[in-house]
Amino acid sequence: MPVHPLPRSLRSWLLWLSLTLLLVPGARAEDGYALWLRYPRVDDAARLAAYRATLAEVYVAGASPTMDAVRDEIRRGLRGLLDVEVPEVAAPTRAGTLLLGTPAASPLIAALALEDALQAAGEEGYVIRSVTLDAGRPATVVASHTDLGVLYGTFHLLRLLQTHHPIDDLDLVSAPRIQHRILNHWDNLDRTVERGYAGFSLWDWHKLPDYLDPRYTDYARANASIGINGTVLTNVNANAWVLTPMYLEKAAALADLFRPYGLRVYLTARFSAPIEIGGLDTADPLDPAVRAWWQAKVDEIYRYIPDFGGFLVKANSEGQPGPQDYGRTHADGANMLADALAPHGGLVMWRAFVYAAENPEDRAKQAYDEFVPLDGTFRDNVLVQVKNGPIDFQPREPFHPLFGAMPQTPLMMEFQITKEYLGFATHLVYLAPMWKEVLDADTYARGPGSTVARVIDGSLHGYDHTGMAGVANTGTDRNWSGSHFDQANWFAFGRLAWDPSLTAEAIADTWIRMTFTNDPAFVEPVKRMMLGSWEAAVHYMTPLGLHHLMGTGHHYGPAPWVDTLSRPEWNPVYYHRADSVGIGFDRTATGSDAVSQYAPPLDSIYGHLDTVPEKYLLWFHHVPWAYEMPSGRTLWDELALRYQAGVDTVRAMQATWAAVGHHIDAERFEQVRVFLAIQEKEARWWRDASLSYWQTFSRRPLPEGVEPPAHTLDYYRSLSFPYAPGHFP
């Protein structure tokens, strides 16, 4: 049989790969499965020696599944980072002991005078401190009131080692500012994932409960490492079958695996379940038979899952059934479920993402109009889960006006980790700056300093329950999230849910070091690239406050021309309102008056052209094409140049990545390189399609510096993507 030579391009790539593996210290092929928990050997000789001296032996106090997880993790981490087997001892024998445990499990730890610090840490927090034992022997302690807190502290200590921090003089106290830090999986029972761009669902329902994929444990480890303590297994567009015994047995198997890592299981409750699986002819929340059915169902769930977290509910939104079908309120529906869960300590997370079936004046106003009158009427174990902005996870939105407007009702933040409107998995868009813009926004609900973060952490209104949810971006792809950089968004969500005051820069710095390398020649340029990536995406997709311009259903690419859908607020033209005069949605007092839902002085700031921030300009105002912007340019020229700036930034990201690739393994470098090329191509697509369409209204030439579209508007309008990822027509 003849032997055919490899194509030249493939031979060149293999040669480059071989040279990279030979020349880069420690470089090896990696597929991303290990996430930020890689634990590579510390490559600085002096630092390695110091770590080995400080962590010469390990003492772990306590026997529980969670403490077993602590033992496994510290053994795994130290073996990789220190390249030695650090012995576990029954009692300290020399200088350099690492003590892990609770005061209740260890008289030795109890004698270290940690009471004040542990009090500050609370139940889930922890203390990491350099201490001195008898005979002046230095030691390091990771302590908490609970085994779970010890596990969180163990991951923090390993994070310090991974990022090459000194550990010889530690005095850290860390406590979560938000109680319920939860991933929402939009996963269906057939393993498809709505808005999922990383393969199919992690949950193999057909093989559960008997086959327990080791990946489930790795999922729990990853979440515990960043402080996430809850997971909603199923889609908010719920399927009632998940509440049947067959599926409860499967969910219980997952809950058993997750429990040692502090990860509680939640499920979505379809409001019409009493009809669909219960045999009733109504789901009216005030009907005694319906209430009795839900009480029996909740009792049954807790027999399967004793620490079941509760329900996430989407009701009377996008066609989902709900209490309004029976003339009842959201509070009536939520309270019925809350009453059933209360004896077991369970929670209801009731989503505020609602918009009515009738044609609205302004979809952005509807959640506020429906929920503010209900403030104070929800049960104590109900949290109202509010998206970060008033429309729907757009590339940029002002914060949702509900934040600060319901002082008697705990409001829970909902972010989207999966990038439904931000290029799916192939666009590099680091979301922490977006989330920080919302968390740091001042609601003025109780005067200056009333930030969104203070609303959701309970400190502004004294909420008894606090929460933050993130729509998960995980799937069966080997790297979990579809692309290596999308892992950073999962990581950032967990870190911000634990502490919303962290900066996007600090989180990026830590993630880069844990995921790739500590080499500053790589860390600094890649960090700058990440920090500018979200603003770049906003520029090439929805600059100056534009929103909801994506294609129908799949939300993949630009389609600002769509005007044929049956409900006005489903059409992009509803949101941009472009005409021969100008562009933008008038939400001022003379328009929809959505500005009035914000507290003073924001209502005035947003409501006037001379004070509204440029980033929200077209969100709140319909602005003439010839309007002079602060830059001195017309609105048209400014808009066109913003689109071009987005494309140019992606090109700069490509150049940055090409320049630093030799610092890391070839496998991950190459995938990111290809994905950046896709992003650059699709950024041009967004720019060209959008400007071609806007130009039919403005009738103005493109300003100097903006590249002309590659195709006609008819070409862009002809594109169709019926099988885009995450969309199953």
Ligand code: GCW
Given for the second form:
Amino acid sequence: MPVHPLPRSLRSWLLWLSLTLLLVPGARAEDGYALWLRYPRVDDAARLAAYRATLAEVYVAGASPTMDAVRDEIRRGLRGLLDVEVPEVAAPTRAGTLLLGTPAASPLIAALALEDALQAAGEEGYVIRSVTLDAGRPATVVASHTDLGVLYGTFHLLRLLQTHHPIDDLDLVSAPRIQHRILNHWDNLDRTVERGYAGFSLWDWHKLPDYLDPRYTDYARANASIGINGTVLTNVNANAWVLTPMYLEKAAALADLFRPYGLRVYLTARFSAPIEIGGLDTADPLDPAVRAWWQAKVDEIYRYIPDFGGFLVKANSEGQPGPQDYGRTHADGANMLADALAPHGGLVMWRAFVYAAENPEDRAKQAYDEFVPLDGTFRDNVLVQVKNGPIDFQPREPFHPLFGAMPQTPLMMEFQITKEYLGFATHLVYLAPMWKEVLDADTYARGPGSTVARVIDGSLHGYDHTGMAGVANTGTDRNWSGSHFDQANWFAFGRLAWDPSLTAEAIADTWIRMTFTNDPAFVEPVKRMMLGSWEAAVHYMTPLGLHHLMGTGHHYGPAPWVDTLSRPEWNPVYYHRADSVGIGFDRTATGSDAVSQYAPPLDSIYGHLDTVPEKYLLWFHHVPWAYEMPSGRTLWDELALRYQAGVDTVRAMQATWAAVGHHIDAERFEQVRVFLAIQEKEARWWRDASLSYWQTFSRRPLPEGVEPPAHTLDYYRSLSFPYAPGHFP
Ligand code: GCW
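For comparison with the form predicted alone, provide the form predicted in complex with the named molecule.
Time for the whole complex; same chain goes first.
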């Protein structure tokens, strides 16, 4: 018997790995750390030769920390993609110069007559153009009015190479449609992350400001590569400590690192901070001592962080303190902070995510009722930040009725990148289709064509400030987002904040090519898988407009039966209202009349059973089990088949992945494979637990084609997950 020093499983794994490395050209173990900025050698020989000829030397104009970042990135990118050392030159010497810079820093770039295009590009935008230099030599220029624009343009050029686009005849102008493109980290000072499924917080507060983890720079690079220009470091469930000098010094260290990448730092302001760290006995926004305290605090913050972005505030919501504790309005609170920030050019992002247990009104209506009367009363440097839907980041919601309803107050979008209600980090759910459904929705606020995108890009109401926030999904996991495919959601958020008119498909296409491979045999099926993934999750979790049916507290898995929580609107039964007659929340005129918060004709479209889109059916209507659906089936049968369709789609995703895996590295393939298996198991759990419970009301058999539940309802009800991630009671 030969003696093997390694266990058999490890031996066969190593054999498989070395075979993979031998057989798949370019395949190497990848852990996902590089995100979409991998820069592997271009594996198309003709393309590679063309790129090498077009980009034979690099000329970078100007010296600044941002231009150093440009230099670093182009060197890194070309070294990897072209697999040659492209020389940096002080002046063009031959055909094929890449020129990077501003006209102000370079007479050479100034001489290229780009002024009209640069004008169109604005402060952060850029021009990428194939040009001919004086000597008749072809060159490529990436130019902007600002160094930051040059950096954004550099990432765009690299993206073209990464996705194997021809680059010999370029004429591109790109400018962001939204000014403030911001990540919201729900990160706590103890490094836990509320609704974070990718490990602990990236911010190592204890070692800051001295130890600067190299990861902070890679974080800034990743954000700059997709145009994100702001980051709120701390949780909206805020801790006043972050406003103390010790923490301001730490935040300043991060701000210094992020600055060259155009990433501004913001903090969350706990409304009761004047009491908690200021020694006052009130936080009343109209009290002169409170106002003076905030003014001094803000002045102090700007001494640490001269380009501090401002505050994000969650007030009078889910137990957070706020102006209403003193009988004041949200506008009183926001305006007090805005007054303190205004001399420094800072912003207040005041969240509209408010609802109160004492308010008997339908939770979906409360934010609108609270904020619409305040329209026009906020200071110029306040944006009201509104979640995409009126409840809370559910798998699918109609757009929030505030969009379009506050013409005099800049409203910014809040999306959730982290998947609190969409299977955490294990389920493969590509979120761009969901965000696009919201952005493209027509509010009819000023007649047809008044899309949500036009509300938030400011073009509908002429807002002075525009913004889009995404609740971040990053953490200390090596792959940043907890899963490889969740990186796509970070990427898509940045791309859509830059240009909400991009399609989910185009974004997925680019991301797959950058993250995995350009091979169409991989790109096409994986893209189809991503594009169908959100709808699949909606089907196996909350089909036909159902919502808020997740387990209490942690939101992991189904618990539609919960009816014991102290606040009515925290119980799933509040939302589904299932009974022997039917299921769904009547939000028509006969019910809560939430439909009336939508502009005509939407109020009527949503308000009538024959016109409401099927996807929102049970959001707006209580519908009999026997109701005949457009398919000719009863509601009960249709509902059951939707759950099954969700499970079936996940199985199809597994098959797709198994068939294309050989195109990529074994390490990432394997993690995705296992995560899809988890997703399939949990999709069945959702289907079985939900249908068993609904069946106690409908008293109808499962239609043909729906697999019977594996366990009893009692079993599903008995499951408990006190330590599910992302939740810190
Ligand atoms: O979705 C809910 C979450 C809370 C979160 C809250 C909010 C930060 O369950 O964890 O708190 O929304 O958006 O404020």
